[in-house]
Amino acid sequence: MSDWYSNVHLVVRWLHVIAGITWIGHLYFFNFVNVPLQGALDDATKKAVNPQLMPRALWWFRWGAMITFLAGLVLFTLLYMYTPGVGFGPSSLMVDADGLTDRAMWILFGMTLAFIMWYNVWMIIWPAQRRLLTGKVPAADIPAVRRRAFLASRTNTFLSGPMLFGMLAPSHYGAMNSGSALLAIGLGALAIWCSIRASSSVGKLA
């Protein structure tokens, strides 16, 4: 208990992982079951429907993306940019005698996508259904703001594969080149693809 370094370091690693489930689980609730859901759905059903589910929803899908990057930060500053005993500055996780290691630029990867994923919740997204919510978009500019926010989650989606694979390449993968690089994001999009295939059929199964 007395290693406050190894403690603060699971903390965060924990606040970090547990608001990224909540995130991702809301993003994959959007795109794998909303979406199907709203359009089977009429007029009248989704007045009554979404002003009870969509603020909930948006808000634990906004707070996670906020705390998952927040935390994610810390994280990363722990690990690659401060060495206990020395202080501040690219650690041996960061660099090594070769420069920049196989570990880091695999964590760079993820976190250049989940930069890009939280960009698009909080100054694309949240904000196209907060305006949407309130009543605040005219009528005639609905389905363009609707296809802005939808279009926005969904690149989200695709980028959630291969950015978890960069989260989790450095401790369980290793080597960092271009053709494991295509391989992250090859299979993660593979696997948003074959789910969003699965999830128009399922309605139509249960």
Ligand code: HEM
Contents of the next structure:
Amino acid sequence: MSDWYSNVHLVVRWLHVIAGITWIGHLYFFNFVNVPLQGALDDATKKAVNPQLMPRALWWFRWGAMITFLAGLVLFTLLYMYTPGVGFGPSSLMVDADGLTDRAMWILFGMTLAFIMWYNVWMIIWPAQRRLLTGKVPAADIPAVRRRAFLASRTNTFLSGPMLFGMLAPSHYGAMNSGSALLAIGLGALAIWCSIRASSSVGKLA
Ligand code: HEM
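May I ask for the structure of the form predicted in complex with the named molecule now, the form predicted on its own having been displayed?
What follows is the entire complex, opening with the chain shown before.
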């Protein structure tokens, strides 16, 4: 067994990633599977399926987001705001003689995108879906509320690509500059765009 710090660090990192998979897995299910599926169902089938499917999927989705976020903040504190044997305060991963390290810039880039995504889940997508599922939205407002939830969900899907670069680059890459940040944004967004394009036709291959 390693020292307590290494064990706590590994368990928090593991919790963070397993919760992140739960969150982003459901986000991709909603965007790549459920959007085209709903378009193919008639109203009677939607009324039978959605009250069973959506509350379950939304539960894993929003609580996955919350645990990812909280474990991520603990991980950030352990790595960047704490030094074993010294105490709390910016660690050597956070600042060096030149100021903010490249590693810190990468994780701050990833965390900023992830925070916007967490906000969209808890402040826009879930409140809208809860009101829709409990029948609290007047009929005339339903399309606008659905659209708002859809746009927040689509935004999150696009942000997830570059956000994951920001999560992986701190310990697996290095240099953070405008070129590497643009590469992360471009490749991340391209992967999501290709997946959305594919999602409207994959059902036809089955
Ligand atoms: C919600 C806000 C989030 C915060 C505050 C956060 C914070 C962090 C921090 C501090 C690290 C450690 C970086 C380092 O090693 O220097 C990290 C790593 C990581 N995060 Fe996040 N994160 C968030 C969201 C996410 C999401 C949504 C995912 C999706 C799966 C994710 C997946 C990962 C992965 C895979 C790693 C790298 C693990 C490794 O290389 O060992 N994070 N995150």
